[in-house]
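Only one chain is shown below, in structure tokens, and it's the form predicted on its own.
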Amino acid sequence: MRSFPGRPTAEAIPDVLIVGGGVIGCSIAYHLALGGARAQVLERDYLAAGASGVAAGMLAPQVEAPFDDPFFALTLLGRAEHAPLAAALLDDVGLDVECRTSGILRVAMDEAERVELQRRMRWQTARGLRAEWIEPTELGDREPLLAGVAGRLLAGGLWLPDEGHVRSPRLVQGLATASVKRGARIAEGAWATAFELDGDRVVGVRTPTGVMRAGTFVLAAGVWSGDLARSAGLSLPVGPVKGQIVTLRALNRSPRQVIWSGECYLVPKVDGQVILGATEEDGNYDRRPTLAGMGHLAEAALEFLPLAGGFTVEGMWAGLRPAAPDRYPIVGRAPGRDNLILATAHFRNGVLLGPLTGRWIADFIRGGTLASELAPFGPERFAGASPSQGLEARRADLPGRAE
């Protein structure tokens, strides 16, 4: 997507210098121009060219949380933020980022499984959460595809009607071009390269055709904020996950909702294009997808859909989450550095949160104070802590949220 191609000029210091043109940086962009700030967006390829161009866009709290938690009710928050941004943008711009509540249907592939989702579902009743289990012999009934031998061999599955999905490429290019439309500048193809101090603030960014600089600046630069943060003095535990997804083509009959097992998930686009994600890759910086991803991807979906076997092969993508070491957002004003703002490390959630995180940063640049809801999510929580301490006893009992 190279809607917005461009470089830093000369033309008048911004407000707010923001860096990262994914959904969280075009998001704060958005949120700043509705209200008159002017703001940049330094992008060091193009918008969406990071982990926000190859994700699944579910926006899908419920399907793997295995208890009720500060994180959770974020991710609630941000689940319900998307309706309302997506209707904003079809009027404002006209574009439709496919934000669609299509429900998801999460398989239980045994025994334990069906005894660990009926936990869920009762803990998420009794918060007033919608979700219901379907017994084996009324999968088909919920999903065609799962009529006959599929629903056989499954133990049952959680329905939850109230999650969705988002197309998270035209999501960044509807911030994007509202941002535009209100006097933000993108600049694509941008590589911040280190920041500038003076004493315990940020002056500018340093870029190959010179230095950018605002009064305020938000890092939000994905996989790549640990590397910029060092420019800075910080120590930001910041890392890459890979994600490989397929993008598949179901001639005959698509899912009705997305379909999620514990090794996978099918989500069915508009157009007729299937998603089937996602790996999990650790410490894996390389882009490119691999024939092994696809192959764990393909024995994964079979393995509780045999039908989706017939599905042609569109694509293969591989994006790199940023993650921290407990997997969770690190959002707040940056340790010692008044004028810098971190919003980065949202892991498998930057679609879910994006929108919201947007919101509440334009909120705390503005005003000076930040959502409660954020407290726990700041950086200060690995202050003294290496890269692969901070939380990282928690992350065994984490959900891997959906993407």
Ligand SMILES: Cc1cc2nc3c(=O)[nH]c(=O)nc-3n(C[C@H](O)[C@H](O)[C@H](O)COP(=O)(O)OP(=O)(O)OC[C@H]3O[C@@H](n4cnc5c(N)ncnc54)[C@H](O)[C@@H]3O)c2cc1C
Given for the second form:
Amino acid sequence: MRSFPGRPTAEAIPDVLIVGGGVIGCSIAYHLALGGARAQVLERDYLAAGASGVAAGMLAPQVEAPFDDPFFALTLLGRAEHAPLAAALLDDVGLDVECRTSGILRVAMDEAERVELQRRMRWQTARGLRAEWIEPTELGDREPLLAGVAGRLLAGGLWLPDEGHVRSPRLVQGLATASVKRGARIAEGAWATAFELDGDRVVGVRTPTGVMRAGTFVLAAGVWSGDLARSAGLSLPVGPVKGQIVTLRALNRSPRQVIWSGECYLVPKVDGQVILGATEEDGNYDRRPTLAGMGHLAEAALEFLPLAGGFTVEGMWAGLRPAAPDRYPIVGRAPGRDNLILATAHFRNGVLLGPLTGRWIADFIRGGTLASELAPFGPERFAGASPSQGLEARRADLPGRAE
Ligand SMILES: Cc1cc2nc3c(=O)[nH]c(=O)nc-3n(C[C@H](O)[C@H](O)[C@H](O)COP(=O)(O)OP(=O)(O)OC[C@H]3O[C@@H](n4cnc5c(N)ncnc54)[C@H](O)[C@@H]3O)c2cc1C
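Having displayed the form predicted on its own, please output the structure of the form predicted together with the named molecule.
Expanding to the full complex; the earlier chain stays at the top.
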């Protein structure tokens, strides 16, 4: 990855100062720069040092959606953003972010899953989306690795041809490079230690080398956002859900598309690497992969794809998904802080939602109006709520929950 080392400079005060050089921060910088604003990103370590550097990069709203709700609508819009962005980045900075509409095959391990996945197929097709049921004996036609007995032992599969994936660190790199080309500044090794306030307004960000001023500030520091929010007098309930990934290589044949069971997924990347992910470990801040993580993923993969036993192991990654108690993003103006925007807690969907979030936050900063689709995901929903409030409780709060 190309780096953008350097101290944040105070010579020209930026219009917008963004804390965090992950997919969210870099996408916001990119869209601000496209619109001619002077953006400055402060990244404590290096670009994509957080979750964005280890994500599997799936663009997969349909496969995980149990029902239609505002979040599902948001993720569909997020998916649509990627192919045009990938083409624009290729054209602009010559970087292929490996965005591919490979489709996803979600296999059913048993009868209960078959019933549930067929239910999802019905409401999704009724909504005009493409989704198709594949019987066990036909799974091998869709995915040669499931030919014969391997496929027949499963209870069928849901084929979602419009899902895909992107190489997440390359996406961050492309966004950052294109931002810099348009005048944005990116400082790596630049640690924001606290916000400085004057009354209700944020006036600066403290760093070890001085205070950075700006007109507007964006907090996009992933799982670490809560620490900085506290310095602005805010309580932001964002915590880690650790995810581990094993990287594999197929000696003969790679999966033709993403294959997903209830417990794990295999994502075939453009260069032949196959990503096996991912664990979900709530509250774990330790970013080191573990043997238990590897064991869990291996067992889950072999259960539905015995041929994966012949894949060789290349390596292992782990990262921290930034998650709110309800597992929805936190995007919008910080309560009581007019010029501080929050963009975090994208949990399992930050890569999917990064480009759209970046465009809408940039529009918000320029024009003062936040896209109405983001209304259910504002920070004010936590006012007075216990940070331990669970996913189901919040899901029930969202308007429009229906099949
Ligand atoms: C194993 C795994 C698999 C995943 N798979 C997918 C997937 O398939 N599809 C999908 O859409 N999403 C996926 N995700 C989720 C996705 O990675 C995240 O939602 C997304 O990367 C969050 O982006 P972010 O920019 O908010 O945070 P991050 O990428 O964590 O970036 C935050 C950045 O802020 C910097 N920072 C923190 N504190 C400071 C500070 N004080 N000063 C300066 N900089 C600071 C950090 O160094 C970091 O670089 C996955 C995540 C994991 C862990």
